[in-house]
Amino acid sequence: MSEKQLGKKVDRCLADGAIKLGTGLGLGIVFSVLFFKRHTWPISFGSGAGLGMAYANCQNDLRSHYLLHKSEKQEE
């Protein structure tokens, strides 16, 4: 794998992690103001879920060397 391409994945990940972390914090402090009366656990929940997932798909796509993404096909 290239500087280049591993470049390109690194950005992915952390795209992809403050993308999920954001969704899971705001979906979080969504359903603890509506229906959890304020308690901070969903929060937690929903950042951490989102950072699980992320490092999840992170992880998966460091470890595919021989897989393309649909960006990388148009570009050849």
The other form holds:
Amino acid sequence: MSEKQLGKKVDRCLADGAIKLGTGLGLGIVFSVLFFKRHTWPISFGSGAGLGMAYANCQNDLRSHYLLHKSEKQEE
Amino acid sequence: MAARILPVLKLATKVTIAGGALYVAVDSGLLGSSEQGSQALEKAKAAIPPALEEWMKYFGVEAQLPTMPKIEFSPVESWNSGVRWTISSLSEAPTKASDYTNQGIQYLKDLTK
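Having seen the form predicted on its own, can you show the form predicted together with its partner chain?
To see the whole picture, the full complex is given below, headed by that same chain.
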């Protein structure tokens, strides 16, 4: 992976992390207010789940360069 | 009879709101892959100025929002130049240190002459 590609992937990872953190936070707040009597744990759960999704996405993205993909296999 | 329906109605409203929020989040690609997320971000960035204008007209505020000043400062560039400066000074440090020591010794020798 060239440095430029790596830089772009890291940028995408960070932006994705911020988006998913915000989304998780928002959904956590909505659920906390509506269903869980304004407790704090749905908010933390939502933000944590968002961060976890971003981490998994980033991991797959960085690994995909080194894996053999189906489309390449069919070309053989 | 209304007293019996009310809790059910409240629950139904809550479920609708929560379900709607969840649907919007999943549908707009906020919870998908990284590319979908950046696409959603671009769409949101492009949609903000018209939305802001509409809101301003709705409230009757005629003042023009000051346009975001074009900031020429790039943190990436500053960081990179900082790293380069640090490493270059670290690599020149032994040579410079020996030079200064020699100069100091020479100065002292001159003093004691």
